[in-house]
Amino acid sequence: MRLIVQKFGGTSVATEDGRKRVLQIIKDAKSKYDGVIVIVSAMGRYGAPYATDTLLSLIEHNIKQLEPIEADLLLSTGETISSVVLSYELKKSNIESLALTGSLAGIVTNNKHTNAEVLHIERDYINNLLEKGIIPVIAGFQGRTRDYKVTTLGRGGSDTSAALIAEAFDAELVEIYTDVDGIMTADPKLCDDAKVLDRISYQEVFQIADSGAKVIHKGAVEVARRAGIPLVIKNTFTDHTGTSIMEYLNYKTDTTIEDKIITSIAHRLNRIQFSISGSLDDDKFFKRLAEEDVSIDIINIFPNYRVFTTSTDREVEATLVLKEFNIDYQLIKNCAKVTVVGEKMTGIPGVMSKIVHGLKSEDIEILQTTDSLATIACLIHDKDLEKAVQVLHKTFEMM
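Output the structure for the chain only; the required form is predicted in complex with adenosine-5'-diphosphate (ADP).
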């Protein structure tokens, strides 16, 4: 059976007009494949009545006020509503479909509520539907524990649902439909010059996602790569061919791949930076931070000085640990991290110098840096973010 998995993001299913386009896209897929499995996100973004962030506002955006099981019951509501509404509209246009929660779709997770990991997928229910030619419309972002408690998969989790379902059912292709034409050289909301990439490797898009670009969730990229299933990012609202994500053949000889050192510029907001002077038992200190669920984004350790960056929403926990150790620290709030990503930068000299030059030309202060084989990231004040993305985009001639 030739199968395709299509995932529709929040903006794609937010309005009736959007859903009309979605219906057409599903119809087209149905005519080309033996089976179609649809995954949906909650409708719209913050402010829209059933968007996940609106649901969170009902409890003052503080999920910790609920029991973990309750938190997931609330969080999962948005996708459940979407799946029923889309299935209803499919039926109205004479396409047989059935809305399913993650649980009914057989998505079994561990019990890490609000950030659960999928353990396996039970296929019987969906197989049954596919054999009858019925399109399953699955609520993304959700699953269930072995003892049938509802769980959710964390931000961007619907992308991961789509890739996991594709893997479980051996689909030929996963299409992720959103509100931009594909993976772009930067977030188009910050950079007018950003342009769509025709194709990109799993590795590079993983780095882009991991560096904060929310256009695709890194978990989805990981799963698609491991399953060897191509991922395509497309715009629900245009006919653009989108971005294909696949294994690079060989970027040195494959002439269809652009010869750019830097593929994309990603950013992540809501960063804070702590600097600590004096001696410290690093082993104990970082262990305590981990126990408090403070995940470290960038870190540099020197004999009498440490500096680390974490997420704004971990400020309370990080401060608590610092007080426990009774050490002096400095805190810089309102930071953002901007990351240049490119598989081809490895071994090429001068990338860092270009970044420093570009940022300096706009008087942007660099607070911290880190790098890996395919990325260089700078922590900056968030007020400088837009300027930073734009100047780096120009510096690396990405338009």
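Alternative state: the form predicted alone, after the form predicted in complex with adenosine-5'-diphosphate (ADP):
The next block holds one chain only.
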């Protein structure tokens, strides 16, 4: 059976006009595939009555004051409503469908409420629906424990639900529908020359998501890569072909891949940098930071000097640990991280030189750097972020 999984984001299902577009997309898929599985997010964004952040506002966002199972009952409500409403719309169009919670869909997780990990997916119920030509409309972002307690998968969990369902049922393709045309070479709010990418690798889009972009959750990319299933990011409200995410089998000879060393410029705001001089028991110090839920972003360790960045909202916790160890430190606030991403940069000399030259040409101070096989990231002052994105976009001829 040829299967496709289609996931629709909150803006896609938030309005009647949006749902009409969704219905047509599902109808088109039904005419091409033997089976269609649909995943939905909660309707709309903050302010919309059933959006997740709106639901959280009912308890003033103090979710930690709830029992874990209560928190997940609240968080899962929006997706459940979406699944029932969309299934109703499909039935009105004479398309057989059935709304399912994550529990009914057989998504079994561990007991880590509000950020659960999927252990396995029980397939019998959905297989039975597919054999009867019924479209399962599954509430994304949610599952159940082995003893049938509701769980949620963390922010972006609906994307992950779609990828996991696709893997479990050996789907040919996952389509992620949102309100943008695809993954872009940079944030268009910062760079007028940004354009939609036709194609990008799993590794690159994972790095883009990990570096701050919010088009798709990195967990979904991990699952799709593991399963070898292509992902396509599409706009519910336009006919744009979107961005295909797949493996670069041979980017040196594949003429369908753009001949660009750098694929995208990503960024992350709300960074702070701590600099420490002198001797330090690194093992104990960084363990204490982890215990205080301080996640390290960029880190450089030298015999008598350490510098690391974390998010602005962890400043108090990080400072308390530094005082606990009686450490003198310097703190730079109002930082941003700008990251150039490109799987094809591996082994290519001169990439860092171009980055440094481009940033220096605009008098942008580089506070710290880090790199991997597919990324080079620079910490800068956040006031320079827009200039940095634009000059790097131009430097690597991404227009």
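Only a predicted model underlies this, so the values are computations on that prediction, with no experimental measurement involved. Positions refer to the first chain, counted from 1. The term rigid core refers to the maximal set of C-alpha atoms that superpose within 1.5 Å between the two forms.
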* Asked: Does Gly358 move its CA by 2 angstroms or more between the two forms when the core is aligned?
  -> yes
* For Arg199, state whether the C-alpha moves by 2 Å or more between the two forms after rigid core superposition. => no
* **Core-superposed comparison between the two forms, Ile376 Cα displacement 2 Å or beyond** => yes
